[in-house]
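Next up is one chain by itself, shown in structure tokens, the form predicted on its own.
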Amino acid sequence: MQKDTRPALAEKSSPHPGTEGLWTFVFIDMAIFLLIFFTFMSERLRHFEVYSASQLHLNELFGLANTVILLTSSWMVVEAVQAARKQLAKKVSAYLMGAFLLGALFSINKLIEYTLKFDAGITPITNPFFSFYFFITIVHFMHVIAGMIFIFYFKNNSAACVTSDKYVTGLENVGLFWHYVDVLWIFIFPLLYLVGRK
């Protein structure tokens, strides 16, 4: 039986998983979200009674469940590209279908909290608090539902990661855009459900 003499696709010369255009993008982006973090805080220190009211009107289950289920989508992500590194097409595909369904109940998750704060008449004009609150919250949700896409995309052409070093070094990027949505969800869940609560 002859061996097989193809180089591995994870063999690279690059230092780091990705590309230089995603992790520049992804430099700017936090910078961006972390300039509206320290706005946020600072009007919670102008406003510190009214921010920590409005505060308990956030169930942190809601917000537990949704970092449970980004981690855990994450974890599949990692799964996925390692597998894509070994050309295993079906192990990549079936690892992004679970974190595409996952993405999809964190979203889930999400409009079921945007309903229940409609419902109870709170808006992005109730007070300054919840302008923050919906505007964070939104811009990450449209992050998910970015990577959402992506996912997707790479799920239903994982066949791809056997011929193609583009494939991986695609899906790497994915990998690297979906973590980043996980690590900013990490900090808006305390920032916005759990610090200075009473």
The other form holds:
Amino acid sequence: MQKDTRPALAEKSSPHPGTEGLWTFVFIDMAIFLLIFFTFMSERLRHFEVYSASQLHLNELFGLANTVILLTSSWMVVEAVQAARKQLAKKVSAYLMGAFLLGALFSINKLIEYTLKFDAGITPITNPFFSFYFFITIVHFMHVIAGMIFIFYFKNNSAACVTSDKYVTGLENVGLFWHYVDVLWIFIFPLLYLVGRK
Amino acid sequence: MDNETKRLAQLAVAWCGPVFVIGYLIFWAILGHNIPPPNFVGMTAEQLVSEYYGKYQSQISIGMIGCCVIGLLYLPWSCLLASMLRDKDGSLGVFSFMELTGGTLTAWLLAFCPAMWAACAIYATSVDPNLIKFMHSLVWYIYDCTFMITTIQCVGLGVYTVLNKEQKLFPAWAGWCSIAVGIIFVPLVLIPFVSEGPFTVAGSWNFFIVFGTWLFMFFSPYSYFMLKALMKPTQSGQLAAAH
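Would you generate the structure of this protein in the form predicted together with the partner chain, following the form predicted on its own above?
Once more the chain from above appears, this time first in line as the rest of the complex follows.
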């Protein structure tokens, strides 16, 4: 196979990918989630028995599966960004489709988990632990849905726009957002499912 | 009206914001004994009357009536803010109207609900406690569960700030903070249904985080930038002239 000798697009003078606006959003969103996590941990320390007993109702296999799904999906977005910088439209489309489908798998997994909870009579008003569980995971889920929308949009426009710097910068922003969603889950999974589990 | 007079008038209106916050802290939070408010879902009607309304009757009455006056200072502040959210051609767009109407309705709630709580306090010892608890609960549902009024204000303001890259009054981070605050309100929907934990009316999230982030992540930054814009004679002269 011949080596691709085309210069990569978006050879940046900026030291980091993505735009300042997206980084600002990520920073503030992260601050809000930190606030949620600290409040959760504070309440957990105050009502340890209730939180510990309730945690046992969560199936860590769902959480583990979602972690693997999101990590794989993040890798696919990384590959898509690399391909976009080399103007390889078909590769961009394929990787983004893979990332999107994995996002859909995460969503199905999450909905199944919620359904099982409701069938067991567990709702956001069952006790404070489950109020937090539903609050944290639903807010994260909304981030996943938003990320999937962005990924789908860039997948559909890969052929027409892959030669433009604006497309590559936009895709870098999507990648940054998607990695952030992934990192969030890496914190949420142990916090809700694993910490202190006996 | 000349530009300098306009600027001074706008500056006075901008100061309505901080005066509202200080006044509301005194009347609603301190005199009204709302730090935090009683967790009415977890209390019986008799407890609510004996431990809250009956115990602090005169303070709550005065505090709530004070809120009826001070609460509406939020209205001119919101109007001024809306007038500063102009597009490049000087016109007011949809986000400005979202901020204006959201702020107006929020101001109404900030005055209307305390009027009802004042009635609860004044009549606490002369009507059935169950009626007092019913009124108290109903007013809290109105006060907190209609949070979308303020969410629309925050999101409209935030989206304008973030998307309108030509405006120099408000930095993008303030816009993102405003949007975040609007979303932080969402767990308020749990108030009618939970009797313990962080999502009760007095809970760590639904009281301290919600009100705290509103004050420090939404109101304070925007109030600061509004005052900063209006206090500089040259910049604000141009600002006033643009209006």
